[in-house]
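The chain that follows stands alone, in the form predicted alone, written as structure tokens.
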Amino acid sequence: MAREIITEKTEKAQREAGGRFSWTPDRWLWLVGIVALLIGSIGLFDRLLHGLRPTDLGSFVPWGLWVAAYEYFVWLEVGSLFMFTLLVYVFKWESLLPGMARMLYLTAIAILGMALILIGLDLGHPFRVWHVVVYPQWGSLMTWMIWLHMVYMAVLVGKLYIELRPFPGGERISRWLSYASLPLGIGLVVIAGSVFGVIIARPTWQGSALPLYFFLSALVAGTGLLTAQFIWFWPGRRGEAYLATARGLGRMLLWLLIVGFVASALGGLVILYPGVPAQAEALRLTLFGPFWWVYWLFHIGLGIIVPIVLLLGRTQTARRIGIAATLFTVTFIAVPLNIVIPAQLAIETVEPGLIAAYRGPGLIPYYFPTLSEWLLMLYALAFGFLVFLYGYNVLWLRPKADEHP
């Protein structure tokens, strides 16, 4: 009789509980997303309604924040799936990597929808999209990044659907997609550094260098997200063998971030050494111009000093790596913007007199993100952060602790 008296008790404690609203993680995670939209929105509908008058770009500055983040979120995105395909398929790394697929697959997905979403955006006519699809002219590297941009999302959501719906046969599908993923990634990346590389009117654009150093920052940003996901994110049991793949995600990010540093830096002497003007003038702006703390602060204090110091640790825990790797992400932001902006700063040095010779309401000689620039990039990280969670709370697109290549 006691029994059943408190087993009804509970049942009752139990329905109570469940007809309540409680603020879960999860809930607030929602609840942060939707209200960051909302905010977002506001730049959206100043963009739809003005057209970019509202930004600072002109016809000195046609590129600003929404480019830099564009190429940022296509290095991520493209970058970790290379990086994960490489590694689990190509070279059959001996890790807990597979079990990632799922999620990464869905970080992909949310992460394109971000870079589409802002480089539509920055188009003058984002509506007149179609008639690349429709006419497309292949004699211009802007038909094939859109086209190759339809091509990898149709690829991620072909592996993204075999995850969702197993099906016999399906694992060997995911695995060929995978491989077809590679030179699709390669291909996007490369042209969308060849499609700065062809800007005549910027001078340290030029060159074949560009479009391997986008590849190699792809790499390099694409690990970090990868070891930052897997170290934060992964359900198993995190003994020995979650240790041995966090760590050796960690050695790889260390030689690549050096490796990338290095590039970087002797592709800066090469242009600083002879001097000629027009290119040395954007490097200066860079280094020593009106925000150069993007690049000494922000780049090179917190998103290269400080993750070598964490990954050259004597102590390597996983918490100790993921931190590095969270950082470095997160900052590596700054890459781009140092290539996009400061190179159509150097307006005089390029065209002496021109800022003088003419004026008008396009034609600003400096540029920093106005709060119409600032909201739409909040409208956008929204919707990926929605997605992501859309995906990983309801479709439960989560890591598998007992996933096998």
Partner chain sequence: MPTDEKKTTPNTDVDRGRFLGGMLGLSGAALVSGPLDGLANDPEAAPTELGTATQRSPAFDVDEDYDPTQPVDVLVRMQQELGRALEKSTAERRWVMVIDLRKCVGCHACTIACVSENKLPPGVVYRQVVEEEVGTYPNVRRRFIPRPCLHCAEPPCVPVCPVNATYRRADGIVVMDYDRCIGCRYCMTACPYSSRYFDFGFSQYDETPTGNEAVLGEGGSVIELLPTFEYGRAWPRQREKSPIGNVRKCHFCMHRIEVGELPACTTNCIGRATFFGDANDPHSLVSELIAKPNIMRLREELGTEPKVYYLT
Given for the second form:
Amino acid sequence: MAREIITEKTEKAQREAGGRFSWTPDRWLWLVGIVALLIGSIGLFDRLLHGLRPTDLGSFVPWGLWVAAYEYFVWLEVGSLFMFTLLVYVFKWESLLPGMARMLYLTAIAILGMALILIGLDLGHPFRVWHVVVYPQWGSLMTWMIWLHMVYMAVLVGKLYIELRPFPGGERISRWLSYASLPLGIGLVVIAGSVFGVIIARPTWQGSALPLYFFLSALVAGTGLLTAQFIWFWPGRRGEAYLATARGLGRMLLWLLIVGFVASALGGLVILYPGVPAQAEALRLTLFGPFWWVYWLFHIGLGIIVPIVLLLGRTQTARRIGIAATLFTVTFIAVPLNIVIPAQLAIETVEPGLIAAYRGPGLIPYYFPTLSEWLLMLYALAFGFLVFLYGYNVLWLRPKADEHP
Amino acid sequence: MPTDEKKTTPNTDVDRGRFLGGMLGLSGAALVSGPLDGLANDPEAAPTELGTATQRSPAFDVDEDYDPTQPVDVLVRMQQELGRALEKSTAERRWVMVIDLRKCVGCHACTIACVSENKLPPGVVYRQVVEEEVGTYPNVRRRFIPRPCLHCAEPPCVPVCPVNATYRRADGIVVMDYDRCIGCRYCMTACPYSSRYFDFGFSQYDETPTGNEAVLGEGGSVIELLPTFEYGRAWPRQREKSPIGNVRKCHFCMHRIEVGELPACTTNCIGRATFFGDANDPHSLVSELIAKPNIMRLREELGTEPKVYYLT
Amino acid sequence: MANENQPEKKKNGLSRRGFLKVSAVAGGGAVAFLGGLPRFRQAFTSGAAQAANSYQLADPTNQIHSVCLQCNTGCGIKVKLTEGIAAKIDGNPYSPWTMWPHLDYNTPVAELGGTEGALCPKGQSGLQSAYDPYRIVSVLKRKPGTKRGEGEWITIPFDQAIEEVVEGGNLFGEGHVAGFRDLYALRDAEVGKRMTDFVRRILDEKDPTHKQALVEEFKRTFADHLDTLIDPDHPDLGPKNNQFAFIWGRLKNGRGDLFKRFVGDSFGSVNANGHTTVCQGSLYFGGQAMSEQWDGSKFSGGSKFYWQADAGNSDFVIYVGANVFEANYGPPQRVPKITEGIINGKKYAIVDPRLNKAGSHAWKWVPIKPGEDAALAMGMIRWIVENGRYHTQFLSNANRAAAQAQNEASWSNAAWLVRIEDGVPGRLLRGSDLGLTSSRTEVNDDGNEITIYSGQGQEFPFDPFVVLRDGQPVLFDPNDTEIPVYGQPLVSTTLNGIDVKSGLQVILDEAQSRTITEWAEIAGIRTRDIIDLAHEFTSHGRRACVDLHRGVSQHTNGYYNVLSWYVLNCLIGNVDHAGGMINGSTYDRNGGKTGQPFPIDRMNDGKAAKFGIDLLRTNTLYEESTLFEGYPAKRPWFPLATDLYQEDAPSMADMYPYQIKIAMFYMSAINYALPSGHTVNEILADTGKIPLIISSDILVGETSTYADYVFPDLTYLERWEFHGTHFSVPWKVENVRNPAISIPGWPTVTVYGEELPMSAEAMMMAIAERLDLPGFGPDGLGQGVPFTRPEHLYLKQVANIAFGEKEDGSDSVPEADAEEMRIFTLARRDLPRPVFDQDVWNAAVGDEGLWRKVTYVLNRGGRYQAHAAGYRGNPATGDVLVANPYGRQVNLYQEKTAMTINSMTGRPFIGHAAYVPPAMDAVGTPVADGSDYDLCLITHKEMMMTKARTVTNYWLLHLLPENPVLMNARDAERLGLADGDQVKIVSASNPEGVWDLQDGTHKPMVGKLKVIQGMRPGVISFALGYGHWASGARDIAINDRIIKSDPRRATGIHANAAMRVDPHLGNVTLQDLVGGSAVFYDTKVKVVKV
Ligand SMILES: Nc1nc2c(c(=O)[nH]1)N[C@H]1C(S)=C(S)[C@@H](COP(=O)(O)OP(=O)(O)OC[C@H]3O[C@@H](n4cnc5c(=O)[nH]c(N)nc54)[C@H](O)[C@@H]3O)O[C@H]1N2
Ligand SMILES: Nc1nc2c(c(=O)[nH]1)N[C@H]1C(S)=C(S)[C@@H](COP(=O)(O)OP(=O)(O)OC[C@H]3O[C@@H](n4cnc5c(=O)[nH]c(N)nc54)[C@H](O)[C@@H]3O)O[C@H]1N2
Ligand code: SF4
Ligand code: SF4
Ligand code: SF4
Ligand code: SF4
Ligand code: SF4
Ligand SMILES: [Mo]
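Condition change, the form predicted alone to the form predicted in complex with its partner chain:
Zooming out: every chain and molecule, the one shown earlier first.
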């Protein structure tokens, strides 16, 4: 499994020597990214020109794909760094992981960008976001979430800056920033969960379960992302140490997966058992509603069962773990979707007859993202992807094989 | 609960001398309301002077004119009481609504009154009337339950707002500050009664003919462009300008109350099933009604303390 | 719009062109709000218009009081304006329709800016009718080369359109079409008068040979004028002028006075009829027959009306087929009174196969079998009479004097004796029948011979009627004001060898023909329902009432259902009593009372002498006419009803009694509204049957779709009308509809040199001008009194109303003071001159003082009697009468009806309340469609929809975007159907279940099933107002450019085409030959899943 280690210098040299333009893989990636961004910008323009009309959102389902994706991105962004910091700085796990730091920061920044695009444009008045800074309402968890996210962003930017422009003492600052990011990350994720948890109005949201669930989700999703990134991007020799790290991550992922799965299954049973009608309805919608396949095929099938099977297998190759981690991480978006949307669809159980009483656009308990919403999502993804490419290729924010704590 | 009433009230130019009680045969005198707290009063802005306004003492009591053989429409009584309440400061009033389900006939007049008064676009509604059928043939009944915002004393929608754009006023009205609201829709998810609606900017006239001189065409949509006067100020309907992009909700027709008019849903209640008034006034009709044994509130168990009561 | 005058740019108006351009940017497409309307922007942003930034709708100078016409209830409205645009419509607090009690009429308008009454959702949505994008603003002509119904139009200038319809010609490249001038044949009123008299002689001649001879003599006498007749061999058909028929759907007075003057007095056609029979015909004509008065020689002068409950004072009301919470006349006015009763322990019952909304709060819901209402009434009559729970005194009062003596306003003929011949009740018994009178002839003051009857020490100018008192016959005059006569209400005996019964006995016999249980079985209800209702009904003195509406009347037996229920009211003697059955009354707008300023009817120097059998065969007896050829007649004749909407089109199709060459429809959706309306489509589409169809409409509605010319009209918010009252309103009133808005840039036309807004009036007056008809023009209202603008008439009518009905003017309204005048003018500041010109208006009234009174009335949208003045009597004793009573005789037994021959069977009609089975065809055969058609189809109205009209109101569509087919869960289960299924309704006369639109396309009668409990099993219903194929529901082309339809207007189901076609006549719905009703509830259908 010998692989040539490409350094910044060698590549730049190659690039300069190359002379004639050729479609190198990363050029292809740039092209893909830019094309995706262009296509996605149709969604952006639609949003900017026509407000939220082109979405399938309404007054009974005010939050949709973009909000769910935001939560998903927050989990990834916080979870991966959290696990990293925890393993490397706190548990001092002997592994190759520390070398991943730069790239993880880059990834987190890119994901943060995606998250902010989506949540920003989800606002009815995106150009008024500054109101949150100027007129904050500290009683609102959303205020806290937004502020924490801003602080978190500052920490990330700080760390990245130190990575890019190292200076004496920078490492120490960076380390402290890492420590700070632990409670900040927990705070952000828990508060993001609490944004939902304090809502008595929506079945399945209310209570302390959701903040914890968010935290757990961030850990699993972050582990998935970390694992996948390590496995696919590790630049160094892919020998024993590489495999050991990969297996260690895989095991961790497996346990988290099982714990998470049991936890949510129990949660579901608890909801179904006493049969609070609205909660049960939300769950029923998740499990057997029009989008049952999101839950069963996407989330449970591809996202849980397949990865568990892969991770349980006798011969744990890195590839196999990588596939499991990737599958899991990508499909994990189903989780926030299923948290956010079905709870809102249960309106007919909460307020029977309300729908029939007055009809109009957005006054139905149904939601499926429109093309426009997908396009804006694509735009965000492309944007993040291009940020990543830029960081990876231009700023050379890549894992360092030689780094040890 | 952090509500910041003074600071965040939208500016309204309401002529406070406008409530007219005289029409009810009350010595032909117009009432002058007390200062409307939180409202920017601009006497210059007062439209045409109407009738003669005489200052009445705050202790003004309609009882001297009471004649049991001369019944009045409850609308009249409530409007008189409204005038009385307006002589007090905002904080001294406690607006409540009472809906008598025995009298509600499911006519939906209140819904449309609200829609037309507030120029609500498609998809926005402040007061639906829920219909349901109970029982089996031939022992069956239909029930009608009007559902405005309940103006909870402990409104779950308020503390969630990140920018203080929705708050409960001292007089109990849970209002919106359109200019402040960022449109995050958090308050919508937080309202247990589905009383909040987002203005996506839809139009009734997207599918109607344009550009043929033989028909009125787009000339007809002029009525949709008329401003709504919510919160006492004109909000012409303009592309992506507030209230488009905002969450909207029932505001007890504050703009009407301030000029001495009952909420639109109340005046148009055909069944006379909707009552509105000041619960701090022990002699008001609503005070009488909320003391009745058959009073109830929706989902009392949530602890939201709604200020909309139902008689059953 | 080449010819129309474009309104000049006004102070703050935009020209039409400019207006459209500006708003073109604003409306339509996804980007709906680009631009906006600069006028408003300016107004709300400029510093100068500071005030406009605050709520200005409470300012009386931004308000105009008028009258709603979203349904026919006519609630008073307050139109709130923003720069002349209607911004909000609320209730007029002066009007008893929107406040209870309504406010003091003399409250200054300045004080009521912030006070308003309640309106229903339709009333509040009215501005969407006025500002409907589909409103037409040019005259449309069917595109030559296309067929009627194909939806291809061209615009033509108004003047050209008038020229074409008046002069006729080869208008569509299909050959010559007769214009008005061709039909304006008889112009000489004097000749007309002589012809009329002659025709009367022909009709009066009983002997066929003599009749024929008279016809020949007629031809000789009028040899010079025979070309003016439709058919000289049948002079009783009248002149060719009659071949113009004017048919209206919804027409109120004022406009009605103008149009009827045009059609009858000026043009000379007898054919002007409305839609009564599609509405509640047999209720009206039941009322008419019950109110016929003895005029000394015959029963006549019955008013076309009916009674309704004084709900505000009733302790118990039975609403039968009356949808009081959702429809009726009407919710804002009636509902508060009922709901107030609910919480005060008063009761009401609902008799309706469907659990209507009122049923939800009712003491009892009786889900009766459709069409069997009389069975329930008969059961109750039997129980009440047998248990002696009726008001003996009221029923004994036999004449006016008796009523007066008993402190009653009205009396009945319950006690009058009826001759029973061969067991059948016939004529009323007369003194001479018993040999109690002697007669002699005298010459009266006018020089006419009259017969005087004497008997029992009295003299009568006619053969007197008889009651039995203490076993002795008593002769009397019903109108006598001096000698009270009382009779036994229940009599069955033989006098002088003649079997006689009292009127009430005749009805009791009918009620006793079955047991109460048998009646219950027929009605499909429980025996105890009948007894409970009867017991409760007779437990509240006179403060109880039966209130009827369409559900009772729109059956083939509608007339007898109506009579049966009204008997119950008479049994408790509640006529004219507070809480009983009452009648409405209005101020005389036509100046019929002495002292009133403008005697309108007399202000006409050149009335035409119209005569002849009318299209609907209502003004002449079949037997008398020269068309008589035995029974059955070709089509039924209607001696006891008028305004038979369902007979208009088929009579035109059959050209019976003659061909109509020009049919003009005004505000009518005749094909949509009628049961079996698809047959109407077919007739309207056929140019061979009706050569020229003109329609006045605000958009291309369902009927206009089949017209040759469509003239744009003003909506109710832009025009004048006197809406009158309704029978449940005790106060004397007149609702005055007057222009509250004008659509910016609305086209104007020039008629008699005056600039008028394009409107139905302008259309009529322009035709009158071109034909130089009398009754219009510079001397139209008499020498030197112009009638060149509609307001010339309307304002004089307002002046009459303002003046009141007392000769000395003591009953007139106050004069508007300076402040009121100021508000009046300011509120109308945005109305353009052709609509509002204060000088013109003032001049139409003349006198300044009178003008100020007119202003006073207009400022209040009408005139309303004070609340307290609505009743008289002593509230303490509970004996309260309405101040404006019906005040006449009530016929429980109708001699006139009993003497009238059914033109289809040759047998006389039944003259009293009776049980007659429903669902019969024109020759009296029961319609049997077999067990395959196992559901009874009925229909109802929903609160948020009016007829063909309000589908244009998008606000209302939010409440109910499509109407479902309602079915009981048991039926659904039996038929294997589920809630939400798409189902089609088919019937024996429409097995395809479609509307044939006559352009090669069909609209299926498919709707969404709603499975409910509140419906009698075996019955299904759908609400009126959906399932459109015009009014914006289908694409049309104007000048080859497509006007796209709006799918929101095409949803739901309109199942009228499933309603049974009369098997005998083949081209008309089932109908009630006595009361005239078109039949909506007697069809058996099948529901098929699609
Ligand atoms: N919302 C609304 N209001 C209106 C109108 C409107 O179009 N919409 N139109 C106005 C006009 S023009 C009119 S005429 C009035 C009509 O006023 P109503 O006659 O009171 O109203 P409908 O709904 O036509 O009434 C028919 C009722 O009779 C019931 N019914 C059907 N068949 C039978 C039967 O065999 N026996 C009995 N007992 N009941 C039966 C139906 O279920 C329904 O409830 O409403 C006026 N008001
Ligand atoms: N299934 C069913 N059918 C019914 C009934 C029912 O209960 N169920 N009810 C029946 C009753 S009660 C009635 S009264 C009839 C009513 O039947 P109609 O009197 O024939 O008709 P409308 O539906 O009032 O429609 C009038 C038409 O006039 C036009 N119009 C609207 N506004 C104006 C205007 O301002 N000026 C002019 N010139 N034209 C205008 C529009 O094209 C509109 O469609 O329907 C009957 N049909
Ligand atoms: S009903 Fe809903 S919107 Fe209204 S105050 Fe209560 S929580 Fe807030
Ligand atoms: S939508 Fe507006 S009012 Fe509601 S929570 Fe967000 S900012 Fe506050
Ligand atoms: S009080 Fe005003 S805003 Fe609230 S529901 Fe009634 S009409 Fe609408
Ligand atoms: S207006 Fe009154 S009676 Fe009608 S639905 Fe509303 S609350 Fe009920
Ligand atoms: S009941 Fe009829 S007239 Fe009255 S407001 Fe409603 S639509 Fe208008
Ligand atoms: Mo009607």
